[in-house]
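We begin with a single chain expressed as structure tokens, specifically the form predicted on its own.
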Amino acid sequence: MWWRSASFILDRQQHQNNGVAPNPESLLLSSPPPSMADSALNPKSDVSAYYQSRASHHAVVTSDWLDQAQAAVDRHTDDGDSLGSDGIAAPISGGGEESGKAFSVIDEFNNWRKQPDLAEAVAAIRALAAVIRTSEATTMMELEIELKKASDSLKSWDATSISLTAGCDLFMRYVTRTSALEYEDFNSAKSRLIERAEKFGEISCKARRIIAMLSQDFIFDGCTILVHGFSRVVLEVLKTAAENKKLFRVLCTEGRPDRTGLRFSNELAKLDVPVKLLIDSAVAYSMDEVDMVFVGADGVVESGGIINMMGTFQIALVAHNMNKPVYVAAESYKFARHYPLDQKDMAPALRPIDFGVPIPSKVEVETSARDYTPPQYLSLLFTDLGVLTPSVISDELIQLYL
């Protein structure tokens, strides 16, 4: 899937436009099997190792993917010198790199988190890349141990965050999985690790834009979309549709207990998108107006199901019963090695709930903030790996963590 995915084409197109010479690292990796589309590709292009490792499984490039990728490149230009090559600004401070004090991966992580549009997992990926740059290790073993400790520190910072854990695990697999490092001197190996870390950060930052591009064919004029919670990737999908002059309306649930739906409806109003706010219990009442459901995900698990904000499961149940498609927009760094069997089979993520009135001490309150939606209630998942059915997720996870 990745060899024909838009993210792969965008990655290759960017290096071709910049006239970058092929990375010697690509010569160390096995080439994909020949296909009918080989003539459309430049075999010496600077293909990142992240995608080359997947190319041997899927070696097909179709014209529609090329057209979609080119359209995305044409629509998005450089926003200024203050942004990095992936369009993300540098953190406000450089932690121990610039201030001279001891480097802290948590401080670096928090610096990146100050950017409101940056996902928590991407902030962790950027912080881990900084660990490699600032490391004073003299051997690969020392560097890998230091990187593992930093990853564990980030994961323990919020043990309930599925995307944070998955992002750290994928970073470790991606950065350290090439055996070519065993045959280089340490300085060259460290430079290669830094290069791979930066590339992984760029891939992760591009994910939201790629998902928005891939989902546009499913949003048609006159449709009504139900959304739940505040998902930045779903917001990007709807924002892109509005920029493409598509006419649609959105039904937005309130999103108790933190009322994320109120924030989401405010963002849609700024885009002049017709939006209607619903109380959470009015989903079934309003479902006959809906053409599709769009939700994000805190995590995508091995079964093909998702873990997301509380209420997602019941919305999917109602939509499934009324034959409405349920679409999930989620970045690949949220793919996690979890296989929940029921709603209680995952670490609880608790949220305080204010009912506005005193609650007697003898009354128990359910404070879990998320639920699990099984794959049979989901139609498609829009990811930076492509548009996937839930049954494909387990295969993608195997390849990601190989």
Contents of the next structure:
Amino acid sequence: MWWRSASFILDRQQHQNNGVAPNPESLLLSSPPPSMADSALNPKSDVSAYYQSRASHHAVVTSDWLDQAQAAVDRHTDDGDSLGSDGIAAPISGGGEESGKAFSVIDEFNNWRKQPDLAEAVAAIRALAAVIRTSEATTMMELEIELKKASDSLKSWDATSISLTAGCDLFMRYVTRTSALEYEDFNSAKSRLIERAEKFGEISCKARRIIAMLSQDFIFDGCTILVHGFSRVVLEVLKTAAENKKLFRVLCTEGRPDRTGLRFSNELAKLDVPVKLLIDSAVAYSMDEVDMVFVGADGVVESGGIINMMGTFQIALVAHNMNKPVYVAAESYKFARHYPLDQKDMAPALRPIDFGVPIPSKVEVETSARDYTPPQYLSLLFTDLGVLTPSVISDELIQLYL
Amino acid sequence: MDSRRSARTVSDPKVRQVGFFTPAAPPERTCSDPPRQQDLIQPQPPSSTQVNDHSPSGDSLSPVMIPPPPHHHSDTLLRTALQVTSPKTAFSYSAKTVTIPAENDDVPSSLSPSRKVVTVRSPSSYPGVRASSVPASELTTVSVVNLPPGISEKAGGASVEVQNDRPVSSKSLKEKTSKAERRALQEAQRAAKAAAKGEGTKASSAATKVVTSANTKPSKAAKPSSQKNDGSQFAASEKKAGDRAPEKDRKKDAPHPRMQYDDTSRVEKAKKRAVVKQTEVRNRVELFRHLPQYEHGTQLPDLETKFFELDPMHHAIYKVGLQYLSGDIQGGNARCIAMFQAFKEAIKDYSTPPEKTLIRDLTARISSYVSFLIECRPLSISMGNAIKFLKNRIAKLPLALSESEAKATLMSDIDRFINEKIIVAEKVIVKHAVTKIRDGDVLLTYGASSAVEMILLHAHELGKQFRVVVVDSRPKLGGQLLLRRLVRKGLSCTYTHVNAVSCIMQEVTRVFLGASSVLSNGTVYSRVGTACVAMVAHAFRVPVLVCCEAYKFHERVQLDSICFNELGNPDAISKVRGREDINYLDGFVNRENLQLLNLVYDATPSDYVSMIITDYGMIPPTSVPVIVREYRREHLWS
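What would the structure be for the form predicted in complex with its partner chain, rather than the form predicted on its own?
Everything in the complex follows now, all chains and molecules, and the chain you saw is the first one.
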């Protein structure tokens, strides 16, 4: 499932470009490398990297989307390629050195990301750990600055991905806020940092397993579970439940326009779990036969609410109204220091939508890919820190960040 | 906007409603246990009429509940209720009264006035007074602290019965007692009180007391009128002894930041100490009798004449006190800073008297300053926190430090507090809050909050395009000052009064509110009217952002705005300045049946608050206790 992780499409395009005979874009290599800020930023386009990855994963390819994605990706590959060459060649401009390093982080990040089942945030964590390992800094301060730069470039690489940002922030917190910094000897301090970084990476890797174990108590025989979107955590939860010989039924929403539900139902069918597909608008219709709603999260925000695939909010509303519990499975590296007040109060992740028929140019299309579900509609969050109520999220965040 | 627990919302208003019923509406009040009361009424001697009962009860104590009619006394015996905070407080007081008389057996003879004490009915004496008439300090403690069962056991045979099966036993007791018996009992009580004064401790007598108390009640009821006059004085003097012990106990677990002003004995005591002579307003609203309310404008001349006589008070403190009194300094931060500046000057001029240590003497000195300031105006919660900080710093001073060093340390601590906790904190809040303002927003604010003002100005400086709605209310009209500053800076503003808030709310996209304090259940304690604005905003699904520095957080929990509040000058609402034609209330102010309520603060339940912006970032109201837990210790007590 690695190809699902955000921004994968960028690499794929990049690799294709590299593998295939030089295409027109490569000519641009001769142009002077853009500044780091430009390169690190995802090209401004209608399509967020967040969605691009999803799209590539779900193979929703429309001509409209292709155009947009192509445009975006081309620009990005320019940056990436030029940076890549920059990394190899001697730094040209003043900022060259920095951008070279920045690229190496992203490179590392991308390498990690290719591992199946490795979440984006974990890949980022691994990449940052690699930064420490390869760092040539000679003082703690230098190392910290280097790390900070690396994480900044990772974050700005895909500003719309909450878990990437949160993962980087958490790593910085976890690694730098330690007594290691007080070690007199730089090398021992550094090795301690690496140690912590590795440990953090491991913890993050195990998170999904822990969540799956924790949630088993909540799935009882004969229950009907409604899922929305494709969440690897939720899949893991259900897989574990199936392995434990629990008898349950799953209702999958279709998940337009990505058809995430279709994929999810495929996975479940492989596990011999009875699955039923619903169109997204049939949620309220079938809510009375549902015992619980299980969703993943792109990000868990400070209010205790979640940001997740479009449609989560309305499912939560319906469930809340019918007194069905809404459970969220989310790893703790998705806890982000955001506090959206309403739906529009977050960086939008846009996605193209294929309606199957051409849309007149005068008609506007809502292209946001995510929505925000306020905490009062959530029952519990299953995280690797335990089963939490929404209000504990802020508690944890305060302890992590302050 | 996000109500976190929707269920709770419903219950709150009910409580408040109860508060505004006049004494004439007994059914509401008595609802706690109607059947019992009725039972009780019957046994009582005919002399105590319902009407009479009401008036005393009206005076009564309980901050939360409206005082139950007098027949409760018997009732209350049984359930010695706990504290002021519990809804049954009314009972607790009466319970005390009951227990008092205990010692007939021990001291049969002595004085006649005892009855009077018990039955005091003058408007000024509140039920608390009666309660305070408890003779022995320990007794009171028992009644206050212990739950009913405990008492009954201690009280021994007769009392036990009474308490365990209320309706029956109490009735029977009353019926049995003849006039002579009652008389004897009362005398005994008096004796007990007298003894208590002397000794202050007579735990042994507890058992008998309960019984006697039951008996005494009817007699009290019978003689309401005659006793009015002398009663209060007696009560006051006697209570002193009795009340001390419970005070101590209370302090251990939950210190009461404020005096309960319906507790006459303490009020009397406080008055003796007081520098500022405050005249109390006569007609006060039932529910708020535990709060101090004074005639405004009477104290100033008095204080002025005393200016040179008061040597213990530092002149800077004096000045600040006067400014509080006259309302020249308003707003939590301003008051806090002014207080600290005054303390700083006082510390600067301080020199340790011979044979005293700086740590102890200075703490005592600060305490006396603080009590002076409280006399001028009740402390805000933020000031309480600041004082706690200062006292802690003093206590933590190393003994080895020389006086000048110690003073320098303290002064720099004070500066640091002002700087870090107030000035920088506000800047951080502004930084956070500005991220929540988008172009095209319509921001509503209520009253005048310094933090909100800075936010709006900063957002304007950043070039954000937004409109401001300033909502204001009589009598303070603080919003006009804010409005003036905003308009001068070129912001486009709308000004309206709180009456119109429901009309204006539909165009609003964000509500920014200041706060006097945020309590640990997320309740926002702020200028009166804030709750109203927040509720309307919630109803319109407009997010409510509360801006509050973390030093104003308090670990207390408060469910209503009754237990702790401040009463403003009632004249301010009865008269309209500059409108001679609105003089309908002229000459009515001192009418018995008119009560004016000018509340200063109210409590906004956390359900109506979407976010609290503090110097630690933006947090949901549920996280206030986390901040209190994680940071308060560290900063205040380290």
